Structures are given as structure tokens and as C-alpha cells.
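First, one chain by itself: the form predicted on its own, in C-alpha cells.
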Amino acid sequence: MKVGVVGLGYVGIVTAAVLADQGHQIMGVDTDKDKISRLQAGKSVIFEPGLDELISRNHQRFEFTSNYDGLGESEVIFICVSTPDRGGEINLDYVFSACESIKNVGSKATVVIKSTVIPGTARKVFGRTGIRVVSNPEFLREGSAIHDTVHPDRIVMGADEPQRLILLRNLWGFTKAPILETTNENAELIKYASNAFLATKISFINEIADLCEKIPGADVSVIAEGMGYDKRIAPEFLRAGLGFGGSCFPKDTRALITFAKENNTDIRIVESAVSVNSDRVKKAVDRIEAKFGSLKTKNICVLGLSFKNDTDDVRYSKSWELVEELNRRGGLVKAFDPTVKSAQGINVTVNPDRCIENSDFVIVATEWKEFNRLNLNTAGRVIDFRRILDKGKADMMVGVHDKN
């Protein structure tokens, strides 16, 4: 097929690359001309394992532009634009703008919204533009986005008329995943409900970790393992740490809470999950000071700035938040991350050994596996806030009682 992709951020470029690899011709549109120039030169605009290879392998199937006119011949057009947070409320301006632009080029394509949008957005789009859209939310994880797109747990698609789903059903058929066909509103809310539930699992296990830290002999990783064997619970997202960050969970949980309140409903469990997460970094630093004393003028090495491993995304990063809190308490902080080479207001080094050298504390803040291979013997005090270090390497770990 001829497939249009509007918005070449994380979701858009991964969707484009995977569909190109399936043999489709891709017209990628983005208003960021610098991004378009880089993509036209065959350069990825994000760090994602395997993405550069997909773009290079399928370069003849791509056309990148800032002009919507080329979308007129597309059979399917995916809208993958940003839906940023605006004071806890979702900003749909980019979605509406994209739909208006598609309407102006006279495209007869099936228009599909992959952007995360609140329930009722498809109806609002129709009211503003006359375009009836299909809702097809994404469920990819940064760091494994290509795998999640090729091998999804499910494909969710919603429309007001079933025949609008035929092209999309064929397009995603290669995944062999279960397909749930439903209304636009159900598809839109499934995305929010899924992210809110996963965020709640993270906050839940972090509260259990807090309890374990009060109990000699308790270890939250063992607790999580024991829980995870239960198929009704499953082990995923039961890893204690600094809490959830990134471009999805913080934004989506807040937007869901706001949307619920606008509909005279309280989602108290999600509100609690957000509250637990917001206190996570402060409690972590409190614990360091309770055990080791004031951090004022201490040299501190923070390993990891991205919100998770295998990405360079620092949006709502708990690691970044940790650095800011350490600085507020007088710590002299420098940081290392395998993909983040510079950060405004943060002393970033490209050499992990230099970061560790002469540090009073080394704090593991992101789950990069390579941190386990570093020589931490000179660190003095090693604090593992992501539970990735081999046993015996850390002086303090999340979810374990301090012996002294």
C-alpha cells in the first residue's frame, strides 16, 4: 500500500520503518524541517535499537517531506503527532491541525489516529473537519519499539462503521496478533486504561519496597518474583525503583485523572499511583541521608539520565529528577549515560570511569545493563536504585532493609 505517516516522532518513525519493511511505500510528513533533512539523509531522529538498520534497508521505500500534498495518493494515513501535557490536560491541537491539513489535500485515504487521545477525540475530529477517523492506539515500549510493533500483544482498532477497518486489518495482518474491533471511544480508552494500570503496578511494588526496607530479612525482588508466578498478576512492571517516567505514563495518568474529573468521576487508585510516584525521588534521597549523613559538598556520580535503558529519552526522567534533588541538597553531581551526552544544567561526562573516580557516592539511576561491568570498587558507597547490580556490589538497594 501507499501509507502516509504524519508526525515522525517515536511512534511515527517506528511505525513507518516497520511498515516499509513489510513492503509498503511510506510518505512521512513532519513540520520539523531539521528532522526531515536528517531522515532524508538516512539518519534516525531517535535512538532505538534496530531502527537505523530498518531505515537503511528500506530507504527506497521512504519519502520524507514537510508538505502534506504528497499524501493525496495514500490509501492509509497514520496520525502520530504529539499530544503534550498542558497542566494535566491533554493538548489535541496537533491532532486537529493534522486532520485539517489532510482534509485540505483532498485525500480519500483511511485516516488513522495512533496518537494517544482522550475518549471522544474521534468525534471531535469529525465535528471539526468532517473526517471520520479510525482509532488505532499504539502499545510500544521505548527500547523494544520495533519488536512491540512487529509482535504486539493485540491490535486495537475502533471506528463508527466496521467497513472502515478493512484496510487496517489487512495492513496489520502480518503481526498475527489478536485483533479487537470496537468503537472509537473504547479504543481510545483502552490505551489510557492500560497505561494507568501498568503505572499502578509500578507504584504498588514501590510501596511494598518501602515496607521491605523496614523489615530485616525482607527483599522486594523476592516478593515480586513470588507474586509474578501468579498468572493473574504476571511479573512485568513489578520491579521496584525510582518510579515511572518517560513520555507516556506521567502524561497519560494525569490526562486520565483530568478527563475523569471533567466527567464527574474520581479515579482514586490512579490518583494514588501518581501521588506515590511523585514522592519517590525525595524519599530515596531522604534514605541516603538517613544512612550516610548530609550530602552537602559530597561528590556524587549518577549513572543514567534517560528514563529507561535502550533509549535517549529524558522526558519526565526520574534520573534527571534525582540529579536535581541531589543538587538542591548541596551535592556536587556529575552524570554518565550511554546515550545522553549532554544535558542542560547537568555536568555530564562521556567517561563512566571518570564519573566514578573520586566520588563519595555512586548511584545507579537507570537500568543500563553495562553498569554491572563497571569497576565500582573505588566508589566507596554504591547505591542501586534500579536493582541491576550483582549481589554484593551495592551498599544500599531499593526494597532491602539497611543493616546499619
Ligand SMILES: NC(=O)c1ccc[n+]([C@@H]2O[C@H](COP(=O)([O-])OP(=O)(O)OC[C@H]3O[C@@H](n4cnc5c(N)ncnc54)[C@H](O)[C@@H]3O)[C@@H](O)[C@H]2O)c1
Contents of the next structure:
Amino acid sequence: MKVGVVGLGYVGIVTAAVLADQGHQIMGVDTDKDKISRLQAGKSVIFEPGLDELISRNHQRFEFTSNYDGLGESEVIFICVSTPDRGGEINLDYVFSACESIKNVGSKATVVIKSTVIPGTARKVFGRTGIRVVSNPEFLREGSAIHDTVHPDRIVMGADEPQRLILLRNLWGFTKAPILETTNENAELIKYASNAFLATKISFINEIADLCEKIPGADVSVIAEGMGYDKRIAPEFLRAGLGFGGSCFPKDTRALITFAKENNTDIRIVESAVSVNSDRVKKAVDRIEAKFGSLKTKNICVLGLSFKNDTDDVRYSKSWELVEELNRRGGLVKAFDPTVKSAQGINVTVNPDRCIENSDFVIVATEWKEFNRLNLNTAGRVIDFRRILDKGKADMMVGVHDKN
Ligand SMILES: NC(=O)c1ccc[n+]([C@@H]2O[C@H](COP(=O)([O-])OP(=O)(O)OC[C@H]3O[C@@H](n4cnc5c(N)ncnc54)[C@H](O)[C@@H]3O)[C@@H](O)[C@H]2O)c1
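I've shown you the form predicted on its own. Could you give me the structure of the form predicted together with the ligand?
Shown next: the complete complex, the earlier chain at its head.
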């Protein structure tokens, strides 16, 4: 099939690469000219395991451009543009602008919105452009985005008429995943409800972690393991730590809360999840100071800047927030991350060993597995806020009483 992909960020480029690997011809469009030049030159635009290999293996199936004219012949067009936060609500400008541009090239394609958009967006797009879009929200996780796109847990697609879904059903059929066909509104809301539920799970275990810290003998990892065996609960998203960050959960929970209020209802449980999440970093630093004293002029080596492991995405990263908080309290912070080599306002080092050696504190802030291979014996104190270090390696962990 001739497939157009509009917006070549984390979702768009992965969708494009996976569909190219299935033999489809991809026309990738992005308004960021620098990104297009890099892609045309065969260079990486994001760090995502396996992505570069997939793109180079299928290079003859890609065309990259910032000109929408190229989409004229596409049979299906995926809109994967950003839907950022604007003062607590969703900013749909990029989605509307992409749809207008598709309309202007006179495309006859099935237009599919993959971006996360609040219920009613498909209707609004129809009102503005006359395009009846299909809603096909994306559930991939950065760091395992290719695996998740090839083996999704489910595919959700919504449209006002079932025949609009035929192309999409064929396109995603190779995944063998269960397909839920429904209305646009349901598809749009399933995405928000899913993210808000997962965010709530994280805040829930973080509050249990706080409780564990008060109880000698308690350890939140063991509690999470015991809970996770229950199929109704499942073990994922029960890792206590600094809370949820990244480009999705913070903005999607806020957008859902605002959207609910606009519809004269409150989603109090999600409001609580957001509220719990908002002071995780501050509480974590309070706890260090309570145990080890003031951080003023202390050399601190923070391991991790990306919002999670196996990505270079730092949007709303809790690790970044942690570095800022430590600096604010007078700490002399250097940060190391396997993928993030520069960050505005942060002293980033490429040498973790020296950073560790010269530190009063090493703080693990992102769950990169390779941090376990670093020699931490030369550090002053070791604090693991992501619970990835082997037992006995840390002087302080989240969710464990200090005297354990
Ligand atoms: N990143 C994730 O893990 C993830 C997972 C599921 C869903 N989503 C959702 O998918 C959407 C995209 O997320 P992302 O992380 O890939 O975003 P991103 O910011 O990495 O990429 C968006 C891209 O869209 C481009 N763009 C913006 N306006 C455009 C326009 N009018 N025409 C063409 N290109 C345009 C930008 O230049 C950018 O390259 C968002 O709605 C997000 O909530 C993201």
C-alpha cells in the first residue's frame, strides 16, 4: 500500500519503519526541515532500539519530505503529530493544521489519527475540513516501540462507518492482535482511560512505598511482587520510584481531567494520581536531607536523564526535575545518561566512572539496566530511586525503611 505518515516523531517514524518492513511504500512528511534532512541522509532522529536497522533495511521504501504534495497518491495517511499540553488542556492545533494540509492537496486517502486526542476531535476535524477520519490511537512504549507496534496487546480503531476501517484492518492484520472496532469517541477515550489508569497504578504503588518507608521490615518491591501475581492486578507499572514523567502520562492525565471538567464531571481518582505524582521528587530529596544532612556544596552524580530507560526522550523527565531540585538545594550536580549527551542548564558528563568516583552521592534516577554494571564502590553514598541496583548496592532505596 502507499502509506503517508504525517509527523515523524517517536510514533510516526516507528509506525513508518514497521509498515515499510511489511512491504508498504512510505511517504513521510514533517514540518521540521532539519528532521527531514537528517532522515533523507539516512541519519537517526531518535534513539529507539532496532529503529535505525529497520529504516536502513527498507531504505528504498521511504521518501521523506516537508511538502504535503507528496501525499496525493497515498491510500492511507497516518497523522502522528504532537498534541502537547497547553495550560492543562490539549493543544490540537497541529492535528487541525495537518488535516487542513491534507485537504489542500486533494487527497482521497483514508485519514487516520494516531495522535492522542480528546473525544470529539474526529467530529471537530470533520466540521473544519470535511474529512471523516479514522481514530486509531497508539499504545507503544518508547524503548520497546518496535516490538509494541509489531506485537500490540490490541488495536483500537474507531469510525462513523465500519467500511472506513477495511484498509486499516488489512494494514494491521499482520500483528494478529485483537482488533476492537468502535466509534471515534470510544477509540479516543480508550487511549486516555488507559494512560490515566496506568498513571494511577504508578501513583498507587508510590504511596504504598511511602508507607513501607515507615515500617521496619517492609519493602515495596516484595509488596509489588505479591500483588502482581494476582492476574486482576498484573505486575507492570508497580515499580515504585520518582513517579511518572515523559511526553504522555503527565499531559494526558491533565488533559483528561480538564476534559472531564468541561463535561461537568470530575475524575477524582486521576486528580489524586496527578497530585501524588507532583511532589515525588521534592519528597525524595527531603528524605535524603533528613538522613544525610544538607546537600549544599556536595558533589552529586545523577545517573539517568531520560524519562525512562532505552530512550533519549527527556520531555517531563523526573530525572531532569530531580537534577533541578538538587541544584536548587545547593548540590553540585553532574549527570550521566547513556543517550542524553547535553541538556540545557545541566552539567552533563560522558564519563560515569569519574563522576561516581568524585561524588559524595550517586543517585540512580532512570532505570537504565546498565547502571548495575558500573563500579559504585568508589562513591560516597548510593541512592537508588528506581530500584534497579542489585541488593546491597544502595544506601537508600525508595520504599524501604532506612533501618532494613
Ligand atoms: N511518544 C510516545 O511514546 C507516544 C505513545 C503513544 C501515543 N503518543 C501520541 O502520539 C502523538 C505524537 O507523539 P510523539 O511522541 O511521536 O511526538 P513528537 O513530538 O516526537 O513528534 C511529532 C512530530 O510531528 C511534527 N509535526 C508537528 N506538526 C506537524 C504538521 N502540521 N505537519 C507535519 N508534521 C508536524 C513535529 O515536527 C514532530 O516531528 C502525540 O499525540 C502523543 O501523545 C505518543
